[in-house]
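There is one chain below, alone, in structure tokens, taken in the form predicted alone.
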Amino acid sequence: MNVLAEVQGKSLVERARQAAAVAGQFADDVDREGRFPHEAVAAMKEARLLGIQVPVHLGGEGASIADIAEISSIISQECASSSMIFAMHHIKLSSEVEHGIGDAWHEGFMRRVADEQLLIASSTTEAGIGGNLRNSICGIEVEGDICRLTKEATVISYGEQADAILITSRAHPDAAMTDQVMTVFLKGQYTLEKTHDWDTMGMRGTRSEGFLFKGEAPKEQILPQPFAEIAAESMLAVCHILWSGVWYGIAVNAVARAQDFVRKAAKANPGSMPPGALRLAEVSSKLQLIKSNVIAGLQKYDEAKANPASLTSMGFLVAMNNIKLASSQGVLDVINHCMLIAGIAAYKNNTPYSLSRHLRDAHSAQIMISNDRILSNTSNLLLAHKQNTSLLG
């Protein structure tokens, strides 16, 4: 049996556990240096873990977005840097699975994807435009058969480490702003220039650095459809579910925490309860709510894609939003009571129930697409549109 074989031979999770446990060993590390976690990457494309949304015919494994939910929610438990690397990898790379099928060129790059596990990062935010992803002042230049781009990125996270990078622009220097197209750069066809460093509270390993971004490639490797487009019918649908695993995984491994201490508190003291007893069985709901509302996003999401029109729909739109903004906010009220449950135990460093790293990479959630824009934009949304209130979706 060769390796790749072998590889796929094993389930999604069990591959994703095995990354998991690299990424376990080195988070510390990654944290407090603020550093690439290069060991964690290194397992995931062992694990072939990276290609598995490119569809079977392109020599992937047509893996779902439930899937990757759940794989990025495994990682997160050890690491939420790393894991936050995968799934901003694959939110990328659902713009090319959703958008790219038909295409020759996009198709041979989901190829490329597959069997090289290029990883792949994301450029949208840019100087100027604050937080607005459907906004972009730098506009692609068009030259015969060769385009070429500028742009002043605030954020490019895994910048200097990528193979690939998917980035947002006007579709020509004269075009409004939102008139937008997404094109993808390979490592060689652009340079970096570093002009933001990454020294941040929480999520450190993600190297969410700025750079003055310039490329030159095939005009071919432009998106054929509108960023608009992809945005509404796939992107950020994606990115709210992928995000909301994350940060469940965090909030997982933190309850794990709390209920290792309590199982401690009780053995020492025999025929008594534990202080922290009650606050578990609380936060153990909390935990609960978090798991359904991803869950109610995913299920939420495959209908949507059994009927495309409902994609760009009102009622889709808010339903996502409000995915992002339950997540976000619930992880931290996991943390917090999972703090209280095990005391200064939890508020030290280096003990077996320490959660700064979890508490300083939550508090990222709620300003990863501000939750203040969320929620003007779910405010209009719901001027025109009455939300479903049925049980039955």
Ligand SMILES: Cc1cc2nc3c(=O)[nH]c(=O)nc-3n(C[C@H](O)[C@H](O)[C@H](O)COP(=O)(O)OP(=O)(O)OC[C@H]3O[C@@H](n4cnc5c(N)ncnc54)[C@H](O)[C@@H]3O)c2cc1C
Contents of the next structure:
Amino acid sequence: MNVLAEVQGKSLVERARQAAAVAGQFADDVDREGRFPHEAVAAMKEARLLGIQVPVHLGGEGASIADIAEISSIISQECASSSMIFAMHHIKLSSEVEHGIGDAWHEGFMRRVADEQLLIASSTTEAGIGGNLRNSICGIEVEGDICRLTKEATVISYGEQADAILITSRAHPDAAMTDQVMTVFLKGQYTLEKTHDWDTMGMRGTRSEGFLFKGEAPKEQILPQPFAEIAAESMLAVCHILWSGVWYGIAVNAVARAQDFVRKAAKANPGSMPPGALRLAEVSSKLQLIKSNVIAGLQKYDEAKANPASLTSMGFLVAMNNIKLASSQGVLDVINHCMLIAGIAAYKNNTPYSLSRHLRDAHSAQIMISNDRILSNTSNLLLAHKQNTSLLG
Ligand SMILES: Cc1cc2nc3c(=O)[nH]c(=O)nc-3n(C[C@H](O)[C@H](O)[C@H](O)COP(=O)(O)OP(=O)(O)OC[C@H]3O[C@@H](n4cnc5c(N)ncnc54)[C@H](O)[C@@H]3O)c2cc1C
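Alt. form predicted together with the named molecule, vs. the form predicted alone above:
Complete assembly follows, chain above in first position.
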């Protein structure tokens, strides 16, 4: 059996656990040093996890967003930065899978991602725009067969380690700010001049530094569909769901640590219920809410994909925004509860119950596309959208 067949003989979950074990081994060092988790990403490549979303006819495994959310959660239980890298790569890949099929260059790129396990980064954030990804200042210039782009990209996670960057811009320098395209630039087709450090509270391993990006590539690397459609029809939903998978994984591990703490206390004092036991029951229901939220998001996305008109409906957009809001807030609530259960053992670093990294990583959730920005978007939609109150979907 060749290496590829051997890897693919295992289930996705088994392969995810294999990568997660490596991620867990180095998670504290990655966090302490604020370094790229190269061991975990190498393990993801070894388990051939970077190309699983690519359709089978292009050399991938046609994995669903649900599969990828599950893998994100498994890896996140060990190292949230590694999992966020995995999730962001697949968010970018989903734009190719949903909007690049039928285009020779983009199909060739997907084949390469599957064959060579290329790692894809994202550049939407721009100086002067912040997290408003549906606006760009920079504009791509097309001259003959070539396109050129310069962007003040204030945050590109693992920009230096990526093999390709999917980057947004105006469709041309005179286009309106909202008339955007997304282009794939391959390593070697761009330069990155570092402008911002990444010395952060959490998610330290994502190495989300800022750069002055300058790229030149064949113009067919611009995705054919306008970015407005890519964002509305797939990217925002996949983003909120996969990020939520990462945050759910952080919460799962926090609860597992709190549960171990309570069990140990129960063993030490047989016959008496440890004081944290009640809170553990309470946090278990909070965790279930996050899980239900992610599952509901996955179901809604599947239903909408089967009926593409609903992908851009107000109800769908409100639901996807709510998935992000609820899971980004819920994870902090869960960790806070677990802190109360394990007390000083959770507050301290380097104990089996430590939750410092969890809490710091989870704080990125509310600002990763600011919840206030999302709330303001939803509030506009709610002026027109009538609530769906049915429990049947
Ligand atoms: C771990 C991590 C990794 C990231 N990786 C990438 C990456 O790879 N590529 C990339 O492009 N970006 C990346 N980002 C950036 C991210 O997606 C957001 O764009 C960015 O965090 C937003 O920055 P901001 O808070 O300065 O901007 P803004 O969104 O401009 O928000 C600034 C403040 O203004 C307020 N605000 C803004 N708009 C509104 C509004 N409409 N209503 C009410 N209040 C508002 C908010 O409260 C917010 O606190 C990453 C961020 C994190 C945390």
